[in-house]
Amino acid sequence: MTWLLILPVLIPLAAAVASMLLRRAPRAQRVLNVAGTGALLVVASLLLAGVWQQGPQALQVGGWTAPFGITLVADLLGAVMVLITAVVGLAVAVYGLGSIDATRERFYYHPLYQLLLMGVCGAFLTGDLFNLYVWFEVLLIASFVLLVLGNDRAQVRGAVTYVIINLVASLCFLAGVGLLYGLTGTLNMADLSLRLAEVDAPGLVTAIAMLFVIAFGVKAAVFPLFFWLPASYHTPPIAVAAVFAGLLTKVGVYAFLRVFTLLFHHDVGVTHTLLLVVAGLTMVTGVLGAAAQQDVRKILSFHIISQIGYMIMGLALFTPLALVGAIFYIVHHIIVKANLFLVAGVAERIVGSFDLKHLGGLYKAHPWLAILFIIPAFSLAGFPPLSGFWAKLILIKAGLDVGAYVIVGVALVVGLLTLFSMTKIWNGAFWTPLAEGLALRPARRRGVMLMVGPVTVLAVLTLVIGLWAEPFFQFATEAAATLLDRTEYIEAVLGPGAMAATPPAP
């Protein structure tokens, strides 16, 4: 089943070559999008399963032996974040059937989603630190022209600190990337966690760790490093901002667990607490960012670096069910937060304004909205028996039963100010009434059914990880055993026995 490793990347770039040859048949490309997504999440599932069966997959690109070639492998933890992404894109892919204008189609904004999508796999999916820099910029060369497709004067002023600091974070990554070459010889990560092994120099690992600390954190958006997203999520059409809510900070939290977990855990006294302390700062600033903002967009864009925070608390207490709790959240976060960006569009639809001051009165025309919105904003505050109530009770037990009751505290306080952000929400979008003189306008029916129907499928997978969350408790604490062991992963790249020699892990 190796051969569906390279499948995530080859669907997406075939639908993107394709689209652009079809650039004056705009139903064509809207075709191909929606069924190059679909592909790939019929792809993805058949590669989670396979891996959840067998165990961790490896390909060796072009038949050269690892650490020589180019090296694609899954584990739990890579494959269900394909699977997320293909989720997640196929419900935006549709939705954009019913929000994306004519102008962005004809600028390439199919074959540019198509290319996004490829980039976040490949990052999932690589096994070569190299290569992982290298679909960071794929990343961001098609983040970076989807978020200024329309010319909109707040898109390019977004986009150019978006490109601007995430270059900064490229160049750390790379020096990073060349200082492990000169150290060890070798890029293949799986070869590299057992070459840092051998390496009698901790204060230079340790350094060289920061590098990855400043490159992924840019990123992941966290403290301090966050002030590019809420300057420029809000700026493109909604369709775009939900999949880069959903999925583009979440490569930079991937990226983190990946190296941190397989890499960097010699000196977990210095780096990993050096992220507990920076998870705590995120979720703050994050959350108290959001309560002071008016603009939906604005507030959810905020609550992207709080619920970050989340995740990194996950990997800093660095104890198996500290990973259980991080691996669980990011697939319950992924779901929400895009579904919430959705949700905020539908609304900008019928009434015209992402603005609180001109909302209100959607819980009496369009109680269904209502309801499709109280599913992901109490998932994301936590309320039991959604899905962030599981996914913050892993992370809090992980914290109390070691002791770190200050970062519980502080994960406990945003849990509440979260609640109050999507309090406010309701409150200025459903319940207040329509202010004088603002009407809400008629919904275009086919528009409007077009980007409800994802709607729906996400906020119901929202509900059956809550009501049934027992099955991807379990996934995700087969995903952070692999994570902590890393003899499967290993060996699966390197071959049988690879790790015979390798000291135990701390």
The other form holds:
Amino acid sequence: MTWLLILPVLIPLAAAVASMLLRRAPRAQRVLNVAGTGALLVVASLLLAGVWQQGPQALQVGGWTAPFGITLVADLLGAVMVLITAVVGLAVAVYGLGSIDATRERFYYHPLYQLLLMGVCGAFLTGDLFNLYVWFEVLLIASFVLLVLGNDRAQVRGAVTYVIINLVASLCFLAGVGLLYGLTGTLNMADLSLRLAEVDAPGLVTAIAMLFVIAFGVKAAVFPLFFWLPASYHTPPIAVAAVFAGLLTKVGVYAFLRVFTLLFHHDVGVTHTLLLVVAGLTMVTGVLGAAAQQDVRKILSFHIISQIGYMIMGLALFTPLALVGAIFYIVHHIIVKANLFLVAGVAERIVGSFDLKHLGGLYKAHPWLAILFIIPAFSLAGFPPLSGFWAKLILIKAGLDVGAYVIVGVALVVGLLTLFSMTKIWNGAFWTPLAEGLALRPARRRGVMLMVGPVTVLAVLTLVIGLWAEPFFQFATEAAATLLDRTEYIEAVLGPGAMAATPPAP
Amino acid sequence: MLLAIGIGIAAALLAPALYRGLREWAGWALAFVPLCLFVYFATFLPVVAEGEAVRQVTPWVPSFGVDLSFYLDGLSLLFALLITGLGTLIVVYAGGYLKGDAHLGRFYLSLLLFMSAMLGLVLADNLIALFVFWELTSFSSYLLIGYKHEDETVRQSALQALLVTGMGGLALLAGFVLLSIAGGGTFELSELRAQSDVIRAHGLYLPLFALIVLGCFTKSAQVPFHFWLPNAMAAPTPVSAYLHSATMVKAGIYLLARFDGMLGGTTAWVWTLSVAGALTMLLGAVLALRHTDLKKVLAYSTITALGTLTLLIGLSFEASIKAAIVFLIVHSFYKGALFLVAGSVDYETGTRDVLRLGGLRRVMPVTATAAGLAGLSMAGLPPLFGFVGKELAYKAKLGFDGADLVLPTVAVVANALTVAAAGIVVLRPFFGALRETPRTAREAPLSMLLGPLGLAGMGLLFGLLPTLLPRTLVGSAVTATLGNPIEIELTLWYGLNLALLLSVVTAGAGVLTYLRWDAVRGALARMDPLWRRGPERGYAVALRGLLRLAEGQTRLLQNGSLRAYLRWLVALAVVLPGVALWMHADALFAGVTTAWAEVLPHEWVLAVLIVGGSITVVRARSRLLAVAALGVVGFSVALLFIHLGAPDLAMTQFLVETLIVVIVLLVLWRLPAMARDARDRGAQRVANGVLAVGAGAVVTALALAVLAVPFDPYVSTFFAEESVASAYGRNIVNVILVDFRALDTLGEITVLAVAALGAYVLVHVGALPELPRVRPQSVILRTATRFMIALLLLASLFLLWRGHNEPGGGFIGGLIGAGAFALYAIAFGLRAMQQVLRVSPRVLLGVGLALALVSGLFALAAGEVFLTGQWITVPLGGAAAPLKLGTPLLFDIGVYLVVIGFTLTILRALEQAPPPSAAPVASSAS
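Let me have the form predicted together with its partner chain next, following on from the form predicted alone.
Now the full complex is given, and it begins with the chain already shown.
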């Protein structure tokens, strides 16, 4: 089944290339987009099932054995990230059919969307540090072009900030990769994990780790590196914003999880303490940023930042349960956050604005939309029994278990402020009567229905995770165990006995 | 029990549909659900009366220790019966009260959802499950308070209730987790109870106690969190009767009672609860007299009752718990009844202001009867159940040693004021002369009579026959709270004792206060400024402070200046690794030598060129100079590559630098002249300089430290050995690109393709005017070009072909090919170039990517991994070595096409770019 590993990269690439060559056939491109993400979903499900049954899987691309070629690896974390990418990818692809305008479709929206997914999947599956950099570049450039697609002034402004900050982050990443290669002579992450343990240069590995903190910190939009996100995420069409909100920062979080469990775990006192501080400040600044906004998309954008803090908190606490919490949080959050953007898009379609000052009257007119909003919104705030509640509960328990009272206090207060923000949207868009002179547009149109379908599916997923949390918890437990133990991962890449074969560090 | 809750939730979900079908009969139909549940729970009475508890467990998230486990003992049963019993009456009442309301279906949904959650709360044995239900009651309360959401104050009240109880909820959650840690890791209350002594002695006792109590206090509206409750009166009256007097606000009381056996009895417990309870009692009793709105008066008197309950539980001994349980029942009956009466009055007359009401007993005799009975019970007069409750409370307070005089005094004052409040809500509206009201009052309909009459009747029934309750309900509830069996005798007449005397004093003082109410109210009104500075103001200040903090922070951090963002970013990149290095500087740099003599003269020249070029770029005042200086840096780096023996890198770098010059020039002539010096000034400029030097220093230090560690070249050795043997190529760089690490290359050409599309999209989306084409009309250039293009294309194909063995390859060949077309375009114009090329350059992008993809797929056909090289041997005959042809070459052709497509797409986009004035790119963004 290892051959499955390449498909999450190849399927979007093939769909994208075909779409590029079929530029004059938008209908065919639509079919390719949905079929491509659909196929991705099937492959990702098979992959996850395989990893669950047989443990981490590795594929030596080009037939060159590790550490000489590029290895693709799927452990539980990687596989679930690909699956969740496929879920959100398919949902947004369908949503886009109802909401992306014809001009954008003519100008390569569909292939760009597929290439974005290719970059995301590649990042989740690669077992090679430089290759991870390449996927970062792919998703950066694809997201940049999606961001400017449409070319209005606000979009270009946001996109310039976005791309410049992210390029500097890439530079840090590349410098870090180069230094690690100079230090160990290898780029394969499993191999690096073994060899870094032998490096006898105190502080040097930590110093290089700091470059990765910055590179991934920008990607994940943590404090104080998140500037690009609120500057840009409210500008593109809502389908694009939703897939960005759901997936892009989570690639950064994934990279944090991968690299700071597999490579940089020797100086936890420094690196992970720094991460804990970052986590707390990220939560607070993000949620405060949201409190100052009136545009639904901006509120939601700032909340992405604040929620990233929780995931980093899980990594920073660095206990098995905390990592369980971080993994649970990512999966929950991707669905919920993408969905909130999608709901905002439906509301905008009906009312004609994203501004809370103009929105209103939706609860009275469309109770179903109110329910579709309440589920992800209250889940985001960690309200029981929705998915976000479990994510927060696990982290709080993990924090209290090790006596990390400050971060737990921050996490709880930020939860309350998140609730405040969500009720602000609820108040403004649903409860407040529509301003005089404005009229709601009819909702029963084909385009709107194509948008509501995916929203409903994602809301149901949120409910399922919340009400039937046991399998998800067990899954996250297994995934976290693999991350912390490393043996399974390394032996899947380098062959059985690789862990034992290395001489102990001098 | 899970089924019971499930049925409740199912009924809630079906309610809107049911209402659409049955309309005004829906209330009667839905009332069957709580009624059946009431009967169901009543069947447990015999078992529970024996002192048994029923525990049922359904696994939920067992790996995390969270199950839907329910525990039915006397305390839970008492609450369950109250919830379902009251629920039945309220559902019926709401059908009348909100008759014809378009959204009544949603109302039933929230109401029944609340009922189910409340049942779960009092039945749950698992702390986390309990918390889930706890929050669900807050949520349904939010929806119910906000039922008339078109009104701004209603929305504010709903939010306030949600935030205040939500804050408590989060504290409660933290408290629960600490409790489970202190109690050995279980979340089950029944198991934690066995650990009571361990928990009370645990170091975490105080924090967990404080957190749990905070949760209970917010929910049960204790001072200083009481303010949300009167505001919650914005809810429709049935909601106030049900949630905000009888059930939900008692959730905190329930939890305190539940924890009394486990956490109670300590000094912290007794003092915190009794002080907060006493203050709440007094405050509620006083403020009840300040208002003339029936519901406000009742709300404040509810606060008094909640304070009384907290106080009694806080005293934490047998008599006080007994009194608490009895008073809890008493209060639910009379307060529920009075709220419903207030609702009926409001419904029939159109006002709830007691000053505008009077003499209603003549037109609403049945309602008046209910009001009278409930009012007597509230005043604590015999023969109502309220009297029994008050007597017990007095006895408990007198029996507590520690605060001899204070407790009874506080209690008498609060109760006397409550007597007056009872007068206000009953005597004023129903007695005296009939007054003119907005609507002409009639007797309320049957659905709205059942509730008040039923509840008030209970007060009378249990007052006359107090022995009906104890054996079964009160006794087992007290037993469950205290944890040991208790014998209870309830009676109207305990004989002449101190408690009775206090009752007489209370009644007398109450009547006097009532008679002087107008004066009292006037005095209290003059103190309004004081109340306005109360805790509610704290809430408002906190909220406003939050917004101000948020705005300030956003202005500071998200200030829209890209340069500021970059400064942050670079500063971190300097400081974080810098500090890490600094801490270990001695060890890291011990082996680093400063052998300046080893640096060769031409290396010095290159270094100076690179540094000088960089400085010139930064200092340049014209774009042209900056571009030229940047070119110097680039070419110097390329020379460095040659010097270090990397011809492929050098060639690529040279070609890229050349193309950049072409592209930048095309861009430059479209940009407006640099209007002003846009560089930073003053302190910012100094900061930039410091950061730039710092970044250079840190990177240098990192490189030196890494170089000081011995390098193990096992991977590069493998490449050198296998390049010819297994990958059939002598040019290692190219073999790495198209074979060893072809996946990287596949990703990178994707980046190129997307970047090209980006340039195209930026220019073409949005209808821009076609521009006049300016191009050099040079005959010499044109003639030379015709000759050159063929030569260059041949050279590019040659470099592509030989790349696997000699310097060259798809990237380099592609760049030269692109240069050829670019030259042609400059000489003859893009249209002419297009004719030579025949296809859109964007098609080249697609075809190139497709070729690279397909070249990797051949391996799949052979049953090998994607991108594994597939080779065929072509014998050339003679002495020549046979020719090896493989998929890596196909891959390289793909790269070649993408590079050409990329360059030409960008060139074309630039030629069609808008004139300077319409250029949309701004250097800073918000």
